[in-house]
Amino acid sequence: MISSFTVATSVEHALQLKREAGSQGVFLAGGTEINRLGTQLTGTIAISLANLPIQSKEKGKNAVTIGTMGTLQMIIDTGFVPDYMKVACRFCASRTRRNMATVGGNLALQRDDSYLMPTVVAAKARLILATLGPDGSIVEENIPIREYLAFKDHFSDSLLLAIVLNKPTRFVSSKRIALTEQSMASVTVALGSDLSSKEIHDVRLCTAVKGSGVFRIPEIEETIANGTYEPVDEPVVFSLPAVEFVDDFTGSATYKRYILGTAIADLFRECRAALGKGGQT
């Protein structure tokens, strides 16, 4: 339960903030998550960020710039954003969250029904981050989100400030599975290629699962790029060893592997009718 509440006047200052009140400050950036019943944020301290300039959006000409602060909705309104993000983006089906979810939070605190992270995973985005140096200096790193994704302790005190996609000729396609549009999904992914060879390479697979988090599926991904991935058409039962699947209310287990399993080899059949196409999808 948040108890104090301070405004952030400077990207220095919102760090500052959050090294001084350690495991009990929060970054505040939309407002959809803090406070919220069942949420797994337990600090008592909010750091608000709406004052800071982390909100701007940007085409160069080959990668497109989105700062943390921007909505799920502003990326839905930009023209230039890239489709597949628009796509994601509307896995918020209330409008009136849209408007004030983040991208920022959405990818911060990656949670288990994420309505972004799997595809800016396989869209191989990259993260600008802020951290504070030993000596309170503002240090500024350019991250790949994998690496944001398997290191997520580590980057805990960190600040993020803009997402890119730089990727201009990379297919990227993603499905969610829900009872309906306003329920956690029990099972979000998303499949990402470069096409630029007109060859399926490059392949990222990421998912995020009720009860089992968010995982990029290496074992897929590779079966994928070597050619020897070979979808079914009957029901499947999709198996990870390391991966724990949990009966909840989004689903049983079962369930879950199943959706899963056909989810890929749905999204593989759209990746390969892709091919030769080329661009973003």
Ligand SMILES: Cc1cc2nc3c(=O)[nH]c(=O)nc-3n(C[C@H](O)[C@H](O)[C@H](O)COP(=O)(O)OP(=O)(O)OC[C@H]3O[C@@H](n4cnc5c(N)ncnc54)[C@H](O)[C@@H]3O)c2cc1C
Given for the second form:
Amino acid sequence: MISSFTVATSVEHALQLKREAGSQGVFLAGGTEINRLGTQLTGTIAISLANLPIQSKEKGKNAVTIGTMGTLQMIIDTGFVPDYMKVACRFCASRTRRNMATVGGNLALQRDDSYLMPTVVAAKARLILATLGPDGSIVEENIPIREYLAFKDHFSDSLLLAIVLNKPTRFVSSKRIALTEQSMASVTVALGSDLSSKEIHDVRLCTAVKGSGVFRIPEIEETIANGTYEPVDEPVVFSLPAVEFVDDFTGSATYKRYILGTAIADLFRECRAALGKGGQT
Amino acid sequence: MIIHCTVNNRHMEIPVEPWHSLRTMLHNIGCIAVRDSDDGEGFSGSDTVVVNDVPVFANLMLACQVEGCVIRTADDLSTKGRLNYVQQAMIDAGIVQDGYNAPQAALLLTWLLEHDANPTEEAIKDVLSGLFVRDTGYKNYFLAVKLARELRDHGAYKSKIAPEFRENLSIVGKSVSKIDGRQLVAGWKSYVEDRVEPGACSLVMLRSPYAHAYVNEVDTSEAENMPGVVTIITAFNCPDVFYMSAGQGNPEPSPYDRRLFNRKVRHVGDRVAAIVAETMEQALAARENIKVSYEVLPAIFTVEEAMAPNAPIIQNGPAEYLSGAPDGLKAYNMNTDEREGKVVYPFPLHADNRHNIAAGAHGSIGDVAAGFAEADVVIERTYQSSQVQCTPSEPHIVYTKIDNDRLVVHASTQVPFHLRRIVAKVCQIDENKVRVIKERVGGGYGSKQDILIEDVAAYATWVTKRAILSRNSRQEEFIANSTRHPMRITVKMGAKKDGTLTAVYMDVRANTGPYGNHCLTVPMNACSKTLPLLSCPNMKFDVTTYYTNIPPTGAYQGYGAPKGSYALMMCMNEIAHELGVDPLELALKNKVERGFMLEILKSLGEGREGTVVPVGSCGLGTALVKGANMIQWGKHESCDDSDWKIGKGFAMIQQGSGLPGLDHSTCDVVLNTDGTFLIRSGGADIGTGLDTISAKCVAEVMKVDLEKISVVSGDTDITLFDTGSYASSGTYFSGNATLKAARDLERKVLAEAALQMDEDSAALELRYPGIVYSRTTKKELDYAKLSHDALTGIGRGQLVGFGSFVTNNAAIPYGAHFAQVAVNVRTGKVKVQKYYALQDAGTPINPELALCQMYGASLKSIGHSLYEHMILDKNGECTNADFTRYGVPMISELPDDFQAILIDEDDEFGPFGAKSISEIATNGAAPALANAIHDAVGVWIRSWPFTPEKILRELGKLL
Ligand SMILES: Cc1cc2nc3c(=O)[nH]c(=O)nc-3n(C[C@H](O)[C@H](O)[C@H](O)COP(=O)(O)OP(=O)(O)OC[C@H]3O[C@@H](n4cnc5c(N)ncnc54)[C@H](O)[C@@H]3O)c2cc1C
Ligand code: FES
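Shown: the form predicted alone; wanted: the form predicted together with this ligand:
Starting with the chain above, the whole complex follows.
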């Protein structure tokens, strides 16, 4: 339960407040996770990010930059944001919740049914984040999103400022598999690749699997990139020995394994079709 | 801290705490339309408000976040009692039924229309995507927007709202604004939560973490001494009264197998202690300090486990009979543990509680063995239904208080009079000491036929004399509520080569969970609302209900019929395939029609012998033929993407209209002193429009406008007895009682007028807008003068019409539902492309409300068939006890083409020819969808829900 609430006046102020609050501090963005029933977040000192200049969306020559306080709905409403990002934002199927939920909050959570994480990893997005150095000065970093995914704990006190989606457009496509549009997803998966050389290369495949987490699948990225990937065909159950799939209310481990394999095969076919159309997604 | 903001155009400074949600803040300043139906889960949208012109969930925002903001709530849409155009259009489109989320829908649609004057269907879907609506199935929200635009642009509607029925009637069968629509859509005080007075105590329940355990000790000493604690009730200080929670006719066809608190807990979430304290926080804090010593017992969760030799016995106490005790009872009752309590049977239910059998029923017509012997094909198939939750938007809630030294219960209930009886019994007081006031009900669907929280709160108020609010959390709604009984139904069916059925046998094994409320009647409905669809001469059924440790079950819209219908209609389809006969042909060949004697009903009475009646008005054949045309039955559809296969299916359906021979309704209609009317109906309008039906019956007979009529209903002090709203009885029973009362009043008015006008009453008639007219003298007497003169001290007193309705005549609604699905053979996903619900409701008194109920019930049962399922872990704990994990259908799950069609049939017994409408609509989806899935991909899905995973398994895709 939140016991204190402060509106941060600057990025530095937000980081200072967080340092002072220690493990009790929590950046408050849209609040849809922090304030929801059943949240696992335990922070009690809310540091509101509402007044920070991290909401804007900018279209540069080679990149689109989205401030982390942008809500999922704002992104859908912004013309120049790539469609694949809008598709991922729509994975949050409740418009009212999309009006509140922010990109920053979503990425920071890295839930095992994350709306955005698989897509931004597949898109090879970069993340701009700020940390307070030991001397209290702000250190701003621009890192590949995969690094943020791989070393989550390292960034736990960082403030995410913006996400940068590079152009020229990569092929990026994603799928969310759930019983109803608003049920929790058993699997969310995205595939991205560079098609500019008329070949599939620079592949990123990232998935969120309920009960297993969010992770890249390098072994399949590689087979797709080197042309040895075989779309899994029925009724073979896709094998991914490194991942432990679990049974839960979204489906059995076997189902999740199967449906992930099917989704990847579908994404791969889409990617190949895009290649055929000259890389248009 | 102080928040400065603008709320509904008023600049305000509002003190808040850092942890207050925006909803708490708004509620505290009187914005009662900002409700909550999921405890802050962020799913259902009852808390939707607009902040700085953006719709948000007020529960997911801290009050502190709105400093300097402009806030708009649904409370502000109407001005000085005048509704805005969207609110009015919503009422007229028929979508304001239980109304709990109607203000929020009005707010969202108003906001949408302000930003987009002519929104597309997609835009409407988008803006409503965060709103849960269980009652009316979303479909007519599109109509509401269309009507709103017409009202805005032309000042009147151009579109037809719904079909009209009965040219000879002026208001019955026509669309008019539902009489409680204004208060519901505007968010005015309506529900139990709106009646709670300052200073009321809170009641919270300590619940069992174990599925099956003896409660050896409950140490409340520490908790009792905590601040604010008023009382704690446990098995060790509650009355030793055995009763049961089902609000059914007395004597109830259910065993009395529980007390307020028991020495044995029988499911995870079972009651252990009730804590009453001055505030909710204090009650919750005290709950943490109660120490319970459990003796854990092995638990069982399925019918198979309950049947197994040496199975743990759930209700292992001695059996007592209030009538019809069997021989050998003494021996039967040997070796029991007092912690088990006992099971009291009002009359024999074919039970054997010491072998987990809660009830049984058996019956047959013809010679089934001979029927199977003469068949060319015999098949036997087993179908399994799952445990699903009613999920009314408004959870179970009750506010109890003492007034005039009597117990007053403000209840959200379907059964005010049964509630009064059960509460009086539990409190060990007479019924005259109890007043039950049924408030507007924010969704019931059967679950509010059960007395689930009122018993404890009422008892606590009676002993403490304190006013108490008790409200289930959404989690409690899942684990300590009534749900659909899971059932395993085996159907054996024999048929001749030409498709004539020769014999049908249904073996129903139902799982009642820990207690036996509705344990006979719900499972029996699996047979009694399905077998009478068939003209087959040889039919037999066995129904057995078992106790287990799953969360409680109970009444749920449709009772057992959706499960029986799933099994029987699927089996008919399966045998049609075996025979190579078109399933539609098979249905047409074996269905009943008007005049067919329903002999099977004899053995299907609810605890007594049933009455054999002929089929009366029956739109079954028309529904089948019309539905088949609509869906282009027999035409194969294909999809460009070869992964998607398309198939069609249908099911015949029926229900009842109340329980002839068991139900009873009474009503009186008072002519007020100014010539207006007050209807006092015992019936319980649970949002479906029963009060509007009552008003229309009186308006039609007395020839006045609806505005001249007010309705009070379901208040046990003011209105006369009614069995309540269940078993589809409202229109038929309560409606008929009101109609009889109206006709009685008509007679009395004519007699009084004859005296006052000095005319022969045979020459008089009632005429619009409320006058008595003499055909001989052409003189007129208006009701105001008539009533005034009757009450002047020299008159003959107030005119009151009285109606009491009982019957043995059945008014059975019939119908057929058709579905077209697309199934993805690689992912198992099912898309409902078309869903057509065709039903004969006799004369639909409120056609627009009837259609919306068909949409609501159909979508709900599509949800049950495809998505919903309470999942228990190995310890019996429900792992998906919230909306997000459980998976109710939202607007995004609407079938692409969704149509409800009313088949015109006039019934001889219903009020103005009306029959019931909504329960029946839950019976079609499961079989229609399962048959369509088979048509698409060739697999029979014989258990609910038809998840992609299950379909993939049947397709052999999952190893
Ligand atoms: C019913 C329901 C269902 C949901 N289903 C899903 C789902 O399927 N998938 C899913 O991914 N999410 C889901 N969510 C969670 C949530 O709505 C989204 O993840 C949302 O995007 C979180 O954003 P927010 O702005 O509301 O975060 P907040 O609640 O404000 O914050 C969430 C976390 O992110 C941190 N944070 C926020 N902004 C920053 C920042 N700029 N820098 C660093 N840390 C930051 C906060 O400190 C906090 O720890 C669901 C929520 C609800 C209520
Ligand atoms: S959080 Fe929205 S209704 Fe409860």
